[in-house]
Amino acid sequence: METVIDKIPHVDVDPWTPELIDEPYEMHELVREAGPVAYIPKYDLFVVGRHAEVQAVLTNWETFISSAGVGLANFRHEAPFRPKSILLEADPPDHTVVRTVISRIMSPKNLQQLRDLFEAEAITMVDRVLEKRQVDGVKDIAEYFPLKVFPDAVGLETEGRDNLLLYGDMVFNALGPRNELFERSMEKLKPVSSWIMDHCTREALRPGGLGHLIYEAADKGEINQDQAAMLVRSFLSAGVDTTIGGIANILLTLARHPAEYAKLHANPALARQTFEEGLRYESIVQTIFRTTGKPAEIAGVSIDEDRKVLTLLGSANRDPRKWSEPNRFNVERNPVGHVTFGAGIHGCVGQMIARMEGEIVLRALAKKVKRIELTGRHKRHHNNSLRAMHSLPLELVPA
């Protein structure tokens, strides 16, 4: 099959510049309106920004494979910065084996057992930040809560959890080009990676936690011991940063949309829906790649084997072909179908627990906080794939 690069729109964009990381939405519109598939000459890659095509690529795992890496790097030709993830960077049948174990451990029944603990922690946290009133929404809420409850659930010791932030920054920066962001995050690669792997061992984890459940699957012969350690690593790299970013982004969005927050405050039952709408409106994961494992076709465009395809998740989540008034934040919208956590067999392994955390935090805030007000300008944390935040000055007005 012959690729027709010259016959499809070329878009002269670099999604990984600081300016476009800060404000990607005009670039998203440019890509979407160029066509269902476009070509970025600077990186010699194909890009899709419309919801239908993003969904089609992510769900067709037979053609658009993950084992060659889900970032710009093609693992068929270059080595990853760390051993490949056996979940994120694998295809069936290998992927199926480990995904089955993780799906059972992250079952609704197991998550429900964590809910009471998470809710109690959220109430304590909200009481504490209300005493301060003036808070940093990132440090005091968005980072505090996931760094407390999720590693607790996995069975991780308390000391040194900041390493999870550094490691997550590396993992998601590695999905983009080898630019300054990537190089800067790699400066602490050796000590941070050592800390992570040391804490993925059975001996380092608290009995009864999610981490030990993974090792119990190894004891039953469902996976081997090395795979168990790698799955714990996947937990620790995927279960924190996306949740932190999701909570930070929704806090900023609610502060900018006081009428929408008032609806949530009046009806805290909207917490889950509000978090989902926040994930759609400000997609925490902006970009993810697939590689053509064989000659492929997207919307009638032929693509050769072994080509990188960039999916713009944040763009798909604001595609007017999918959503009415896509640039409007509306807590009463039912945003089923957003692709913030991906789609298909490689959908984010931690999405259910992330959703539970987000819902619990918003409900706790809605019950006790009348208004969330900005007291200064937020500062983005630049990352090649995440729409992350460094600081968010807020005032929480008690109910």
Second form
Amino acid sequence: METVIDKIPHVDVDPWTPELIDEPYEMHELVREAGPVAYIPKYDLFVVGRHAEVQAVLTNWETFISSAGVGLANFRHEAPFRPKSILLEADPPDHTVVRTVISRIMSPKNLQQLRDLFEAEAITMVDRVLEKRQVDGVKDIAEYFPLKVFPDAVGLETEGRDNLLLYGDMVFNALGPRNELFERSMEKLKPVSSWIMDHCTREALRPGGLGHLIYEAADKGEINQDQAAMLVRSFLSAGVDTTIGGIANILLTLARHPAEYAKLHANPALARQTFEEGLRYESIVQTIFRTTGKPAEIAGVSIDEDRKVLTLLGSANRDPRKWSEPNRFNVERNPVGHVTFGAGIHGCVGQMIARMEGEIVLRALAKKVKRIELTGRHKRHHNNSLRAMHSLPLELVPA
Amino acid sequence: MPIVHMTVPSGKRIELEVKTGTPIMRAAVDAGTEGIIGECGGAAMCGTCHVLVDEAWLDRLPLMSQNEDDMLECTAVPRQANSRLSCQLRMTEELEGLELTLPERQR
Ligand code: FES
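What's the form predicted in complex with the partner chain like, now that we've got the form predicted on its own?
Next comes the full complex, and the chain you just saw is listed first.
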């Protein structure tokens, strides 16, 4: 009998090879142009790469569920490698309760109170890097800033914050196949694996921080104490590597597009939009999965229950059906509608703080730096789902 | 396609076609409507898709979630009794002719 898999285009790619992690854009085009939904034989997987279908899958949580995992593994058949996230790997109604609490804590109003602090840190940082002039955009800016301000905001102690990088790297590797990248990051994390959970307790966190706000919600009975610890874990695993990658990517992109940087330098008010366009242009999260919780349909194609569907976020962000000149980085574009933070009820809950961090860093740079120049080749850091960077040699020319 | 009427901050009244099932924010942003941002893409996280709903239509809208209620505390123009987030309003046949006004600013 002919099955749906015989009827849709097959794309014979492995998105998790080093080559495609380095340069995914040709593969994206291949998937997008093959059809609205395609099939990847190697992983027995459905894939969508066009904006409309990616958006449709992500926003239809009734059909495309998250509780079976948002990585390649199907939790209906394999045990998750760590206790499931009660935010990311959950469906309504359980998800709704937790999401409401965390959304309120991460609301624009609460974040506004952190703004002055973040701005002061950014100015100090920019003064310091300008003195050095020759910098590593990853270590000196992209890692430095989020590792300072975000854990500060959560209320984490200063000691040992590099462990967050190991943890984040592992968590995002775990969304892909059980390949060497995953094994290696697991190995690296081992010696410090208890550090994270130890630092998610109420006692380990500074009073008044975002972490404590989560525990206060537990005191009010909105969630329980164990859930509070899990949510602090979510903050720490999802909030660091992602923002770092987002900042590293925009620095590289600006260095490669001096004319666009000149516009930002001339008008630092473009900072927020520039960061946003950077997120569209190089999606920090590249791949996220859903599982069909019942028989589903994508663009007229029927898909059985219990199948994994891969959404290619970076591909949707450059789909010519949605964006004019998608491969052009343009700081004057309105990039609203990109799916770098996902979409719908599972849209990244940290997206507003991530935007604020990116905006503040770019505005501080724009005011004092005339040009950002590449002085060597950047190196990507390979991760199964993040578009991350290892090093980025830059020269900053003061204004 | 069902139509939504929208008064934008300049005072102009526009007609917006919204496919059933589509959030009104999305249709408005796709049409390049002035006075709406929708920065978070509809995740009810940014409060920049704030709309004021004509009284006659208020109770025909879907109930407000706790999340939307919380986020309405974060809008640039303070919320009013008829405030909603347009990303949480999905178009239906019954909403044909809905009357909305955009607040003066979203940020
Ligand atoms: S689009 Fe962000 S709250 Fe509606």
